[in-house]
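Have a look below at one chain only, the form predicted on its own, in structure tokens format.
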Amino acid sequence: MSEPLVAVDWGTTSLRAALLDGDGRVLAEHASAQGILAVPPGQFASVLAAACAQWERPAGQLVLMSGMVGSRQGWQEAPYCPCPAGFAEVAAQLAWVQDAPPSLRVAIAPGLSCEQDGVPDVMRGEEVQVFGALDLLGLDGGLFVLPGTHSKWVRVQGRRIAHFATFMTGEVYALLRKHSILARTMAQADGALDTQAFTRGVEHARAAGNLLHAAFSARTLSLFGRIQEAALPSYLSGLVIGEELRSQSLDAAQGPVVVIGSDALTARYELALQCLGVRAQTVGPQATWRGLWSIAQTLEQA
């Protein structure tokens, strides 16, 4: 059994922390809206201390953090680790925080970078979730997707992230939903997912082969009364997610695509993949805790 660990997922708009025992089990959790943008200058140490104040911690307690806390806008910049990279490379490039609270050893996971056609791509926090999913599912490789504002598609070989690509799916949905002509035909609230409208959007994205063309169908279908106004947000969601899936080499995936994230998002991607005849396996937010714990084990074994 290893030493306990305080694991922290610190993003732009939220802070999550967990106390893990030596076997990686979650003993307690804390969550707040104190993302990095809500922390006043010079107050990161006090916010962290308050987040885990209720937990008994030995002197020298290790705290591992991931997410935007390691960005230029965060507590301390953690330079990106280039791909291919696995547990050992990330552990070796942790950024140790100099102004950490007394008695705590605090480090930030570096995030990853890769290049394609001379253009760089980056991620912060998602790599930890992928590592956690590898451990939780007992995998050495595969194709992983992490849905969100900026979705990440990640290929893993030999327990190392070989390559990844970012898709601005969630952000494009929000822009079309709220700031385009499509917004005029939609209700203000998204409402519950209409699975029939959603899958219709996924299938039309594949058939149209171009989101710039397919997106206008949300207006014309409404104009001709072929889809209900309440179903349009689900249809549009299917269009943008379908466009994301259309660009993937899903036939080359060995085994199911692993979808990591919240229940609401993973359910949509699982349904969309099913429309395309692709099997999916889902992992929830606990992948972050497992990933940070696994990196801590790599540190102990070094």
Contents of the next structure:
Protein chains: 2
Amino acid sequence: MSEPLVAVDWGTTSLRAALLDGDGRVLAEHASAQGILAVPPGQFASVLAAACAQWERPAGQLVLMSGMVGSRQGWQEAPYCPCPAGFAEVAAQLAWVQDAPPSLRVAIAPGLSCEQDGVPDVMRGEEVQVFGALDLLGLDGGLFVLPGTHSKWVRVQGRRIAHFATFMTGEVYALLRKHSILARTMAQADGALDTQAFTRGVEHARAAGNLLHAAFSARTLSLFGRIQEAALPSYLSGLVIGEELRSQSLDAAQGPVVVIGSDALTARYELALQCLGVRAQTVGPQATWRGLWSIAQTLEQA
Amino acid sequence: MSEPLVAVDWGTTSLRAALLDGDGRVLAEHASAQGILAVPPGQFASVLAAACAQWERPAGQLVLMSGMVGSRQGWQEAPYCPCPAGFAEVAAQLAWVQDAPPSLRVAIAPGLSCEQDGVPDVMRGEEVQVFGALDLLGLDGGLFVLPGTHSKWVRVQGRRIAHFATFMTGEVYALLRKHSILARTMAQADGALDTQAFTRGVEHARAAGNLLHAAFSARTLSLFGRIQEAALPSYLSGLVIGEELRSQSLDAAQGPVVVIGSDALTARYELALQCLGVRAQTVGPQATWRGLWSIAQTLEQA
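Instead of the form predicted on its own shown above, give the structure for the form predicted in complex with a further copy of the same chain, please.
Next comes the full complex, this chain leading.
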């Protein structure tokens, strides 16, 4: 049995922390809206101390953090670790925080970078979720999807992240949903997911092969009365997620497909993948705690 | 020699009119911001009368109009004419305005509709520009591009529009440029086009094969200092126009490629097409006048 760990997922708009025992079990959790954009300069140490003040901690307690806290806008920049990268590479490149609160040893996991067609790609925090999912599911490889504002598709081979790609799916959905001409015929509230309209969107995105064209169908189908206005947000969601899926190689021979995220979002991706005949596994946000815990184990063993 | 014609291009946000002589020559032009959204209910006739009040006109003067004036939100709905459609089909389906100003005969050219993969597509006004370009360039067919908020790609065979497709290129550019995370590192003003950054964007869009992914490169290239911030708007413009081009079959055997529009926009498309080894012809906004005049000729001969 190893030492307890404080694991922190510190993003742009939220702070989540957990106290884990030596076996990686979650003993307590804390969440607040104190994302890095809400922390005044010089106040990161006190915000962290307050976040885990209610937990009994030994002197020299290890705190491992991931997410945008390691970006230029965060507490301390943790330079990106280039792919391929696994537990060992990330553990070796932890950024140890200089102005940690008294009696805490605080480190930030580096984000990952990779390169394709002469263009870099980056992520911060998702790599830790992938590591956690690997451990929770007992996998060595596969294709990992982390849906969100900027979705990540991560290819893992031999417990190392070989490559990944970002898709601005959530952000483009929100822009089309709220600010484009398509918004004019859509209700303000999203309502429950209309699965039929959603899968219709997924399939049309694949047939059209280009979201700039496919998105216009949300307007024309409405204009010709061929879709209910209430179903349009679900249809548009299917179009953008379908567009994201269109670019993935989902060959089963390359290993399982795993979706990591909240229930609502993973359910949409499971459904979209089903349209393509792919059965995905899912893992919830606890993947972060498991990932940080596994990095801490690697650190102990190093 | 035929009769003179008043030709009107009445869109959502602008009204343009021209007086043409019997040979289609433009004698005078008028332009205002009185697009259909700016016209109070019941005032279309008086706005039109005022727009051509300064021109001497014979009794029974023919006025041909195209654009959103024929939409549900316009003066009078002109039902879409299904493709394939040429001069004759459009002339036969003109919507004659019931409440025209005294001494004017006023008709609205119908927009066109087509269908692919069970999804309709529509345009209003662009079909007239294509007809005008056919006459101005002496062509029977080809691929016609009308760049804009909603770009149209129009396939013409035997002087009839066989098929077309809409791409929300201009609108998605504006959304990404002004409202997305990419906007944070871009100057407010666009500045002059940086042709090198623009062609780099066109090429990356093709390589990436998906704008949801390619757009993120505007962020990472900037993050890694591999592109000047001042060049980002041009790079992003290349990305979205490159994405639009990615879906076109530009096989030279299918006839010439013609770009119709303002100088600034046609120049970008010419440049993007050059990246793909395609040399395009261009036609300016006068295509509308020629198109309406040609429909009037067809009407006279019918």
